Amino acid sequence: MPSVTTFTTSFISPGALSSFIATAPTMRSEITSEQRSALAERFRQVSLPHHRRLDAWMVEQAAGQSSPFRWSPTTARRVLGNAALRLRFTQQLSPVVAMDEVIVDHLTRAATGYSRRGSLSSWLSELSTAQLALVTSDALNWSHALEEIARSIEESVEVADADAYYDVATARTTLRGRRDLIVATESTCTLIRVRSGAPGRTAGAGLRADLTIDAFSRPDGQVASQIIGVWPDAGLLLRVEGSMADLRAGARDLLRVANLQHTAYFQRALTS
């Protein structure tokens, strides 16, 4: 029988992030060669097509329709808003030059010819005045909360350079997973992902699907400690530890929206 992912849930309160933390279990998994060929060859039985990408959101919303990815202040605020904290912990900027000097970058790129179209860059550079100061704006308390979480924190804290991706092999198919703050201390790897609103019944899953692609796009195949999930709006936390029995349910979500997607772009060719 399947083992149950045990989901441990706190209200935010001086030193519970720290707390969690500081229990972070110590002895960690690994993935391993014939797990990353077991998972591919899954895949590559539920393949499509094209091309395509999978992520936590389409685990929580079970791939269901949505509409095709643009850019917002909502959307571009997570990004932008991470690259600022990022120069304020290594550049000692204050907050409004860290993110001015984001913007600047990515409108440089667009300028110079050195973003695709449809990038963050790219957009950015098509806003008017008016619209980049509210990109700018929300980006800010973004960060801001970003910053004031990772402060709450005991342990040297670092943020995340970048999501992680991992490609499936010759299955046309990437995972993307999310991950905001990093801490890491001599026996554990904890993750931190800062989430809007509040968690809703199939949030544990997403953070299981988070750190499940996380392990997968590691070179050595290490597993994090655990993965916790922030929502400062609602007060809460919520915490995934990362037990092999965790990858492997985290694996079956991933495969269940890839075999929703294969079967509902068949069934579409067959009465198209």
Given for the second form:
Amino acid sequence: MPSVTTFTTSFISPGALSSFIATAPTMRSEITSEQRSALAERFRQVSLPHHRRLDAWMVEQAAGQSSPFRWSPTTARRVLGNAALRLRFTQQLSPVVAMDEVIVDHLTRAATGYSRRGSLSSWLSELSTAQLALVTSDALNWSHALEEIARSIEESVEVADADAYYDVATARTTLRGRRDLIVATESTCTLIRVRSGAPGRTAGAGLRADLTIDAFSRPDGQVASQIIGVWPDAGLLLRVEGSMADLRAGARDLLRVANLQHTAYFQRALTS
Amino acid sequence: MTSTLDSVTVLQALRGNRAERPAPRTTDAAHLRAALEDSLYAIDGPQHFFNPLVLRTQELRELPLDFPASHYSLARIRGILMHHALRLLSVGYSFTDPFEDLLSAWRCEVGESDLLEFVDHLDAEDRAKFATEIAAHTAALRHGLGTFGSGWSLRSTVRVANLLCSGAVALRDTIDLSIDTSDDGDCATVLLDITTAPLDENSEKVLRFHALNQTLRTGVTPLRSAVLSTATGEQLVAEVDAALLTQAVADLLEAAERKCRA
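Could I see the form predicted together with its partner chain next, after the form predicted alone?
Complete assembly follows, chain above in first position.
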């Protein structure tokens, strides 16, 4: 009988997140090189002529069409907010000073020619002061929300340095797993993802995909004990445990998206 | 509930006397959720599983607003621009030309929109009149707000999406400004809503709705909730206590009943 994923939900309240972290499973699974090869083989079967990037959002939307990406205060807030909080934790700066440092760093990169066209630095450098203030305000909101979550955890927390990326060998596919906070204890590792709005019916599958990508991106293949999705707007927490069954389900979801894209691409090619 | 005109800034009123702050209340949320879910289920039943019954601040109003279309557009735009003004003021921005600054900030956020197009197509005279109006509202906002403390944690445009009855009912809200002024674990989150209309009975309902949503969202009851009118400079400040939250539940149930009947 196939194992089923167990999603655990809770309302946000003082101590709720800490209690999820304290009860993380201590047994941790590991990805073997055979499993990596098997995944690559499956992705190669549904590859596209061009490079593609898959993430949890595409799993949640079942590869549905989304509008083309453009930088806006909303799309920039997570990158800037996470960077500012990381700086605040390491250098003990005030939230506003940390955010200013991050933005100045981006503007300097653009001014000295170290940013490519279409990057966040280049977009920020084209904004007026009022627009930059709006971007700062949104990023500070994100940073405050993330800090509030981090401070509600009793264990020591670190802001993730970057998202997890895994290049599937010779399948022209990159998997991107988002993670905002990492709580590592002696025997457990918890990933935390902060999301806007309210969780939909596919939110659990999205978290499972992030957990899977994170495990594949680690050279030692260690799977995190659990991933917790935090929806501050809805006051909800959702937990997915890092069992091998969850990992397989996560990989299947990602392959399903790849397959949908593959089918759609060749159908378009046939009709045109 | 206190309604004042210009005696103290809204931030001073919200902050109050630090020595008199109560300990944070963390038990209200569960009671409120249970009370709301029981009553909402009795009103609405489980029929909204796929299309949840959505309740927002506008549903609290007993009579719908009845304005000509052009007036409605300008009023909406004024509201949007004032929310942007609050967001900019919260990061210490000082305006040179409020109308142009706010319009450019709004454009950066939404890209293209029908309302932006509406502003772009105003003739020179209407545009100048509207720009003056926006400058006046911005000045009233700055004056009414006062100064932010350097150690405060400010969050503007806080979106709330509380799901009740297993998702069959959704409470959607946007709190214009949430300020956390705590430094030693006291109850210190205060909420602010701004409106470009004069204050009325509905403002009290909005203030209570924000307090209820914040309590459900975070599990901690906020200290105070306020509404500031940029049209008159008037402000309404309330301590969030059990009576206020009970009244917020009653307002919400009344709105749900009205919406289900319609």
